[in-house]
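As structure tokens, one chain now follows by itself in the form predicted on its own.
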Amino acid sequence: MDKTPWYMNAYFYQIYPRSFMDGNGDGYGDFVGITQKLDYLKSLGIDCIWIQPIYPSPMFDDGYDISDFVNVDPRFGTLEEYHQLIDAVHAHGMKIIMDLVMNHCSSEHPWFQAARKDRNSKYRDYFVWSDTDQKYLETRIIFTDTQKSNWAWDEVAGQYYWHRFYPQQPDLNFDNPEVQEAMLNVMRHWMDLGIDGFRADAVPYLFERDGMENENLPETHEFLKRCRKLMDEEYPGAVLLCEANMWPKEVRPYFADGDEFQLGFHFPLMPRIFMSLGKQNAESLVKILKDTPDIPENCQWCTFLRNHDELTLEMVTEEDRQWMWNFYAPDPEMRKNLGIRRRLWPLLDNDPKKVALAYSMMLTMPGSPVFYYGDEIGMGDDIRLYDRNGVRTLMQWDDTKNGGFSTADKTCMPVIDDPVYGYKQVNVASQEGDPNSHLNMIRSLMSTRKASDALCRGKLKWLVDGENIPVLAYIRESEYDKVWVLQNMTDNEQSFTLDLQEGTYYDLNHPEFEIQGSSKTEIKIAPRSFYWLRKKN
């Protein structure tokens, strides 16, 4: 019997539930919307939901400035309706996961608006205070186009009180034994409901010190280890993701010995991947890689191409930087904070071959996969909107009024109208019985790389090295399995040789190619291509 946990080979999906499916005619994402879908996902091949944040919030930042840590958004239905969701993903055979947000709350949270009000309430005590702004100066700023301090000034409190974020989401002080005791409750709550784990957002900020960076203190993973311990003995079988947008390097002690996270994003590896696309050259890929320390057997990292937020390039160098923002970016208006809000397929040029690429790489690396809603279909961004918004318009189900996306008159953002990108031309039905199209595409290299042991959760072995590399190219092997990957980076065709054995070699996305191996077998990979090849039995 295997004995591999779930989510070492698991295919995540990450659904932005305000613009995902209207199930009661509102204009607004809610949990029926979602429910009705689920066949849909389950068709895509997807295990585990991601459903990003669902709690009451003034949603000054889309849910992550949260006023009610243990119930829902009405706007999203009712608790008994996420519930019957929970139920619902599991009776398909899938796994929820949702955000859980530690870090902070809303400053209208009734915590904030207690402690403010009443220096001798014990809600003081929950948030981080101060009669002077120039605490704590050697952190950084996140949000750099528009904070200046991660201190903001209350008038009613008479004092200053910390935010690594935005002013609306003030800090929660960690350093209290009843803020520690009370986010363990807000798990147990939600765990209790029937969730299979969360999403810890921007977990590396949760304890300040004096003259410190205040990232990764050792007594944040002091506390993440209790919240690991908690979900084991409680909860057993459930898991924990980590959003800590760091280097691989100080990602690694989130995973401790196999007892904090089990999962965590590789956030350095995503703008390498789209790096390597443009510079036709995938030679900070494979350093980024060789620079990523090994993990617990019980860990994984979670690769992805686009998510929720913009294309984060706060780990690139400043050159490399500056690179991106202008191939990929060079409308001032595409960018936001140290990165670029554009979706998948207007950074790829709407081009197939250069999207299935890119999928080639996030699926044949080491990690369990995340995919953003609407990408599987080629959906496009509207920087036009306000702030991240124009990554997270309305999911496009078909060409009638919304997209498919509701039924009413108004909705909580517009869908996408336009020639390339808009509803009528790129939705789900229409790319539902098309062999070629987008989704039909991508369906397919996640069956082929769910079939292949190897791809699963073989070793990675390079076969590439250096200052040029057009071709990228590695083994992964596993016990009962092997796949040569080859993944040609370049506008050209190109060449590349293979030590192999004497047989018969195929490709796992197309098995009527077929090539004879021997010491030196030459292949010729087309512009843009990629084969995943397997020696025949």
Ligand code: NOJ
Contents of the next structure:
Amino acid sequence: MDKTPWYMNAYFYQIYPRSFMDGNGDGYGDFVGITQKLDYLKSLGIDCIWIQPIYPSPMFDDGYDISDFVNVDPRFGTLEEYHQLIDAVHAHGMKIIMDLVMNHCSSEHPWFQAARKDRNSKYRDYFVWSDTDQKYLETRIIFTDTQKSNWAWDEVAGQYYWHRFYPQQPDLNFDNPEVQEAMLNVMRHWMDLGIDGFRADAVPYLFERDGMENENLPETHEFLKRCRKLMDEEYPGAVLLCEANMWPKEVRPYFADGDEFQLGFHFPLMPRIFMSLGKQNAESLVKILKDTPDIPENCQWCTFLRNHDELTLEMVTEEDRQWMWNFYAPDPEMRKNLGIRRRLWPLLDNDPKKVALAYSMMLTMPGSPVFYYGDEIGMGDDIRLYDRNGVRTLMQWDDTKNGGFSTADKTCMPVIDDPVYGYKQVNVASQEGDPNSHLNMIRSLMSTRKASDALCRGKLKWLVDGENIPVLAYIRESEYDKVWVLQNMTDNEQSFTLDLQEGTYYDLNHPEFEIQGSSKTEIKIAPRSFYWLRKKN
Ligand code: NOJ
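One more: the block was the form predicted on its own; return the form predicted together with 1-deoxynojirimycin (NOJ).
Up next: the whole complex, starting with the chain shown before.
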């Protein structure tokens, strides 16, 4: 029997609950709505849903500002309905993980309210205070567009408090053992409800030390290992997915000896997929993957094309950042912090060939892919909306009112209604039955990958190197399967020479395409096209 843990080769689907589906007609996405759409997710081949924060929250940072760690926000429904959703996910043979936001809470959380009002309250020490804002100055600012300092003055407290994100999100003080215990209990609370694990938000920032950059500190890893130990001992089989927007060698310690996180996002890979497509040269992508250290056998990278945040450019050089901004965000409105607040399809000119190529890259590289809701149907964005809301608009289910998201007259977010990306043109219902739709194109690529042992878990062997890489080519090989992947990054036809054994080879996505192998097999690849080749038996 195959003993590979499920998460080593899983499809994750990221649901932004506010915008996914409104089940009770109040204009706000909810648990009942998501439950109604599980058949759809199953039909896409999804293994695990990642549901973004559903905790009570003032929603200053869309739920990443939590005011109660052990409840659900009534706008999403009741705890009972959440429970029913979890059960229904399992009944569909899928799993569900949720956000665990450890680093901070909302300034409206009772802990913070008690802390600011009374220096002698035990909650004072749940947060990081200072009489001066000149401490920890080596620590960078993350929300560069809006924040000048990681300290905010609190009038009531008469002190500054530490926050790595918005001032409405005071950092918790992980030096306080009570905070650590409280967070472990939060994990137990949700695991007891039946979820399958967590996507752990912003984990590099848990501790602060003088004279340090205050990211990835050893104390942080120590605490995260405790979290994992709890999961292994009390909830065996549960997973932890690490959100650390860092270089691969900095993320590597989060896998530790296989006893910290099982999964970690590969942040630097993502912008390099876009850079390779934009520059028509995959050099930077090959380099970052070659620079990516090996991880323990029970661990896996999570790959992704887009998510609910800006397309982050933190993990590229200053020169590449300028290039990316000029190329993909010519309008300053498209930029956000150190990134680009646009969706996949508008970024790639709404060109199915380029999007398919981007998916080909993600699906043929090692890792468990994470899909962002709406990208599978080609949804657009609305850069006029505040902060990152432009990439968080309503899921477009059909061409009826509000794109089928809700029957309400007023919805929590606008639905996209422009002539190109609007819900009348771009929606699930119209694409379901059309074999050539975006949805079915992506679904088909997804199922082709899943059917290939080599693409799922084979080793990667590079067929390219150097500075000019117009064709991104590699072999994926497992014990039972071998696939040659050739991807033309450019707008011109390219030819690539493979050293193949004699025999017939076919393309997994278009089996009617066949070539004869020889030690010098020359293959012509049409502009922005790709082959996933396998030898015929
Ligand atoms: C990362 C999340 O992805 C982002 O949306 C959020 O603003 C920050 N963490 C703070 O929690």
